[in-house]
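Below, in structure tokens: the form predicted on its own, a single chain.
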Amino acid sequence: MEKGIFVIGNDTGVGKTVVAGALAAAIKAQGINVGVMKPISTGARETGGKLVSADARYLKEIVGSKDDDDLVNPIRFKPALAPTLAARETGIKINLDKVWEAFKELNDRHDFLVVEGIGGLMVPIDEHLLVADMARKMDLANIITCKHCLGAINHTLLTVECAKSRNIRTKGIVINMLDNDKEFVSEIEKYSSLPILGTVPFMKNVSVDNCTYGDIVEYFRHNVNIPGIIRRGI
């Protein structure tokens, strides 16, 4: 069994929350103790005098996690921006060694890790490391998430290359808000050489915002390869 999936997105907005949360959820069914994670989170609000996530409240509310939330999203920033410019806009330097930790303890304490990224895997996280640095270090296996919309493939596209260059391990893709289109599946599919594990329309009852997820978790226990994710392997 895998100990884990890393979650990028090909784009920003493209559902990676929901996505990594109805993951979780899913796996979590299978009668695996599951842990959830947001390294990083920008765009946080201020919510009884500390920053709060939405990406990372979300995460452990579709799984009931118990986590404290400094393990499950150790770094934070109120402006919505990506991690270096928000450090250099607030003032306050990004500490890893609180992700590594946290890494460390939420693995000792769940069989499984969903960890979602912020942005995609050439997003900066510090003045060394990118997003793609964060993923190689945790040896997760990645999944990634994609929208279907215009220009979609070749973000995708670029995205398996970038994981390829820098051996990351790629499990497949999920496309997210698909409006039935199975020849734009199939495109990608046929040229990224990775297997779709799912495809997921758009559902008006789920908000990570609103912290709603409707049947989402049903969902993809039916039509996602929940099974394929799990086990140890491309």
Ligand SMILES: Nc1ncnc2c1ncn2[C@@H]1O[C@H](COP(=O)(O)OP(=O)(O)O)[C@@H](O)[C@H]1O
Contents of the next structure:
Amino acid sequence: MEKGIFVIGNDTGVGKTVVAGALAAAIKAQGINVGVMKPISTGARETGGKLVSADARYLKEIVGSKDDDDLVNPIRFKPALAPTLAARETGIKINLDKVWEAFKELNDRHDFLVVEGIGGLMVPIDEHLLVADMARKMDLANIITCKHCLGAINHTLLTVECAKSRNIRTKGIVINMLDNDKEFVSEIEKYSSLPILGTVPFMKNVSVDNCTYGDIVEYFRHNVNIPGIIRRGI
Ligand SMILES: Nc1ncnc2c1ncn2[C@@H]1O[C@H](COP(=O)(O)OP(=O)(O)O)[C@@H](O)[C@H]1O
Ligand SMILES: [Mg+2]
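Could the form predicted together with the named molecule be shown next, to go alongside the form predicted on its own?
Below: every chain and molecule of the assembly, starting with the one above.
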């Protein structure tokens, strides 16, 4: 069995949180002890004197995680900016030791970890590292989420290329917000040479902001290759 997955996106706003959450819950439904993590979030809201990220809250709720916010989402910023820009604006240095410590603790607590990436692979996370370096260091199987829209073939293939050139082990692609476009799917499959692990339509009652999931976990259990994702190897 894999020890977890790192969900990367071809962009921000493509459904990483929705896909990571639904995968985590569908894997948990197989009787596996699953933990979730969003290492760095920006655009967090202040609630009761604490910063809370909508992504971390969604991931925790959908999987029923009891882990503390400081483990699930060790670094959070209020400005809705790229991490290094949010750090500069707030004057708070990004301390990645917090991420590695939380990652280790969550790995000890759980048999399988679902980690949501930040934006795309080339997003800087401190003075020296990119999200791609974080993905490498965590050494989990990677899954690319892409959103069906004009321009997505280019962005997805750039992401695949970047993952390949940096030796990031990628299991396959989940295509989000796809209603009926077999040509798009076959184009992504052909040029990426990666398996399409599932396609997900726009689903009503799914909202990260409102923390609602509708029927998405059931959908993933029956329409996404969950056994292939859990199984060790690519
Ligand atoms: N399959 C879907 N059906 C309905 N809404 C979706 C779906 N996927 C994503 N969304 C919505 O689209 C927005 C972006 O998704 P999100 O998972 O937050 O993207 P990312 O994590 O990549 O930034 C959110 O408001 C989310 O609720
Ligand atoms: Mg997200």
